[in-house]
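Read the single chain below, which is given as structure tokens and is the form predicted alone.
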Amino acid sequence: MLIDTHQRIHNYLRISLTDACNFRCFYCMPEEEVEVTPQSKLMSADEILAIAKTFVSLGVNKIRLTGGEPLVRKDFADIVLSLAKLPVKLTLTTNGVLLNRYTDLLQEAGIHSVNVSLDTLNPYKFLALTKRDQFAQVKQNIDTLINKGFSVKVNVVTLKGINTQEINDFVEWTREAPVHVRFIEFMPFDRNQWNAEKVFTYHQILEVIREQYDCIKLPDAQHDTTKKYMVTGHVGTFAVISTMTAPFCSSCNRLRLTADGKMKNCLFSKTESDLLSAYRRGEDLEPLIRENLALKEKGLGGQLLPDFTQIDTTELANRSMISIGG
């Protein structure tokens, strides 16, 4: 069992398969040209499986595959099918554009829940945000997943002045579709143009929704990162991930493994442990994993301030979001 110094049990591992992506969302990656990690420094499919097995032996029972964009890996199918043999709940986060190629594979692997990042329902704004004219394909793929019985969560990074006027458009989507929309407060990462004025808060999001809808609070599970709601009469739900204004660190059960094999104990942690190099040297990974977990801060990587308006991004030590994994 993996327990940190704050007595939190960790049973959830997020594995980034790549730091490459076929979209170019500014809040995820630096504005300048991104250098993708060379193949030799990425975990291979066999290495991903071997390192995952170590975490599973220590109590991990849920694994989420992330990126970059995980579906751009040519060996994605091999990775999924090998991890599907482990005694874990396997899930996926994707930008959705390639899902049509892998729907049958996901069903074969027993993946029933997929998170899709989609920050706008406007095709022109989608192009502006992602630099790719692929809205129709993403929306079609989401609809296909829903029709095939997948649980689909749509992640919406809520950016003041950019897509906040679409909040209720997303909520309206939940009227007839069993989709789970999750509004995410804008978070600071390396060179992602974050500033406090762009943050649209949990309470502001609810205020906008309540102007148009009657909604009820739903119960949150022990390790939920979301505050869940439902509009009366709708078949879907919505939620808010309130990292900046109402963090959920006290019940955190998540660990992260970057595409280049570094373990991070928090999305905002300064420290990393190089599991991949240790594995390639034939070393036992358990001591490294436990040592890394012992360094986990009580909240927000020990870096972000409770008052997000006082955060100085020049003082933060972290990677870009795309190199951490969503």
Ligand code: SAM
The other form holds:
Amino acid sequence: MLIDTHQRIHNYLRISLTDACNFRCFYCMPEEEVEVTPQSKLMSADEILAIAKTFVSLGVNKIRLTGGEPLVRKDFADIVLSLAKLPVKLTLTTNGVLLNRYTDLLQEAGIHSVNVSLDTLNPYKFLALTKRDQFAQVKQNIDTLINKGFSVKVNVVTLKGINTQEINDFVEWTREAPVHVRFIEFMPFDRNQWNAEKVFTYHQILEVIREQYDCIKLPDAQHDTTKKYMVTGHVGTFAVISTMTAPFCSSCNRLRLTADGKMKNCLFSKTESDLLSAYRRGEDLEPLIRENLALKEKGLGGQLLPDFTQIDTTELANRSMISIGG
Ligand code: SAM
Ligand code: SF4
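Following the display of the form predicted alone, present the structure of the form predicted in complex with this ligand.
To see the whole picture, the full complex is given below, headed by that same chain.
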């Protein structure tokens, strides 16, 4: 088992398949074009499987594939089908634009739950946020997944003054559709234009929703990062991921593997361990994994302050979100 010094059991690994993306969301990707990691420095499909197997042997039983955009990997199908043979619950986070190519594959691999990012229901705003004119394709792909019986969680990064006017449009979507909308508080990463003024908090999100709807709190599972709710009578649900104002670190069970094979014990951790190079040298990964886990801080990588308005982004040592894998 993978237990850290704060007695948290870690059984969930998020693997980034690539730091490349077909979208350009400003809150995720630095404004100046960043160079994507060359193929030779990325984990190959076989290396992903081998490293994932080590984690599974140490107690990991849930794996989420993410990125960058995981579906831009040419060998995505090989990766998914090989990981699907492991004794894990396999899931995926995607921007959704290529999902139409992979729906059958996901079913074949036993993936029934997919997280899709969609920050606006307005095609023009979508273009402004992602720099891609692909709203219709993403929305259609989400609708198709829902119709095929997938459980679909829609991730909405909630940015003050940019999409906060649409919070109740997203909640309205849950009236007829069994969709699970998750509003995510804006988090600071390397060069992502974060400032405290742009954060729309858990409390503010609920206030907006309660002006229009009667909603009830749903129970949260032990390791949930979300605070779940539903509007009375709606078939879908909504939730808030409140990293900035009410973090969930005390029950954290997550580990991360970047596309270039570095282990991170927290989204905000300063430290990384180079598992891929060690694997390529033929070394045993277990000691490295345990050493890295032993360094896990009690909360927010030991970097973010409890009062987010006091955060000085110039003092944060981290990658951009796109190169960590969200
Ligand atoms: N490309 C895929 C996608 O967009 O879903 C997977 C990778 S993306 C980095 C994973 C998640 O992180 C997305 O839901 C995205 O909205 C979220 N995200 C990225 N930057 C963020 C930030 N600064 N604050 C909060 N969430 C962020
Ligand atoms: Fe790409 Fe996802 Fe980041 Fe947007 S949030 S730039 S879709 S990786």
